[in-house]
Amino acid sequence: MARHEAFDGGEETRQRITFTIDGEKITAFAGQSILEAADAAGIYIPRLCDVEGLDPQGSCRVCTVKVNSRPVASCVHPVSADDVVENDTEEIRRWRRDLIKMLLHEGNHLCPICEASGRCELQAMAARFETLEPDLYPYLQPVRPVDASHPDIMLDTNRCIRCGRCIRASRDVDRKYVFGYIGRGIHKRVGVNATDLAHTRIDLDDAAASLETCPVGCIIRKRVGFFAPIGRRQFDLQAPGDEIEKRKGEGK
């Protein structure tokens, strides 16, 4: 899936602008988000709720940067000419570490027994920011029912980080509206539009059920758990953002 384009027409019709990220001059198109412009330039901005193929939502705030000294979510904030963007500073890295810690403590993320271990973006992000060790934040340890009613797909919202990727995929790509938010505040969680998953129209071929959509172990495809041995899993082989940072070296 390719990211939804924010523009109409070809590149020749777009206005080019320049701005800086951490002192590096970047050329972008007017109307691009900061995250899109950074990706194109080979500069990685960490993110969890944003993914190729889905419109940005700006909910996880892991992609927060400073623009002209003001914090913004880079996935939804359009870049402007001469913007001064801070992305890789100790202050911002501290913000991101705290956000990742809170997500880990709000759910039940038992990595050694999770089917998504090795391809979990939250786990990989925690390793990138060295936040896997216990912290002062209390573990909330939610107790939510696991929905294993569907013959091919399981839903475990104890692991959910409320990124909304399954909601947007089901709504905008599959056009089935299977997933949606239930509750408010700390009780907010993902639910389905039927009594259980078996009574929805979700299918293994749906974008909402793809391995790339859920960044954690919330939506699990049955019979494909523990798909690769340790050392050969997705994030054993490369860290999040490696494919973006390679673009700079390739001159893209």
Given for the second form:
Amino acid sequence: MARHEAFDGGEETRQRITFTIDGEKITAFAGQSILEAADAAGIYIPRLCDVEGLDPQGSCRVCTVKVNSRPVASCVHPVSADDVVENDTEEIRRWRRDLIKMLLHEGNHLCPICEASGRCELQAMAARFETLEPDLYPYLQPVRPVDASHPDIMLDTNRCIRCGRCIRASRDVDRKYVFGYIGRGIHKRVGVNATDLAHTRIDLDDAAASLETCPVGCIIRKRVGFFAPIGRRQFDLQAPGDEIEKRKGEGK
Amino acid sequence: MKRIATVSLAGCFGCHMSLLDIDERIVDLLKLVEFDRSPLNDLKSFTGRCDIGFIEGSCCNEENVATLREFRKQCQLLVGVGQCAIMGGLPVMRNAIMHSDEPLLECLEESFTHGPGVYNPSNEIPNDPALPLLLDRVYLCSEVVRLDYVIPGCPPSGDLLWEVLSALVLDKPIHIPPWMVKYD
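Please show me the structure of the same protein in the form predicted together with the partner chain, now that we have looked at it in the form predicted on its own.
Below: every chain and molecule of the assembly, starting with the one above.
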């Protein structure tokens, strides 16, 4: 099911419109989000909380672009005709870098000891925007609980970036509602719908527990740790977005 | 000729090993720079002001803090090298000891008295005056002094170190391809 079927009412009746991203002319369907239209055209807009197959949420703001000079989250902003979108400019790169650095500083992202290292989207994104300048944000070094009660799955919430991908996967794909947000502001965190993970209905075949869902090393599968050696891990072989950029020029 | 000083604080010397990993380019480097205080030439104190300070590791004891402050005083540019210098790396894991009012004591007891596999009949925790005092928690370099550059990696590859060091030595802008940056 297409994400925005409610808006567009079927393949044939959809109205085609054009707009520009960084000066490049793009054709899109009315009601599509900027991110979807850019993906289809082979232009990669970096993102963390959005993933193919789940409804967009617009919470990480890494996909922020400027539409007619106003910043918006491109995963939830519908495209309109003749929009002028800025994506890969110095200013926006800096915003994205700051957002990613703040996520890195907020949790305990110890890449050298993390099982997800090399297939972690946050890490790959940080490498993409790395400038070797030290940042001025303090490291919060939180002490958050680790839930290893489930026989097959483990939760290390020290690494959670609250992207909500597990929440949406559990709700919309698995229909189990295992995960949910608790609290507000800086205290917002992801909780499970029981005393601990062992008492929920989650199991290994769920979309919420799949490797694609958690962008960091928060939801970990037991007994398969470090399955890919250094050099052959997902983002050692290709950067996120390489697949989308390959689409460029195809289907035109 | 530029002068470089290097030090390993609470680190594992992996970043220094990685510096040696620039292979034959070290000959080119030595034509451009002179090494001052460094474990590579075993000089224990500064012989003068330096242009570049290469810091590996974070601060886990009072000696680390004194050394780091000395480096800030003597070096024009301080470069934090590796994840330990940036965000604490493995040593910083002791900041996360939970459920304890005295996390440092619990950490020492685990290491020297009741940890698994520990044989210590005297049941004493090493307390010689020659040993630098451990800090209550691990402090990051950026909490103690100002750093001018950071090079992520555990360790950063020899290529990445070479790119940054050669740019700094030759006063050129640093251009790093993103595929060279790794956090582990």
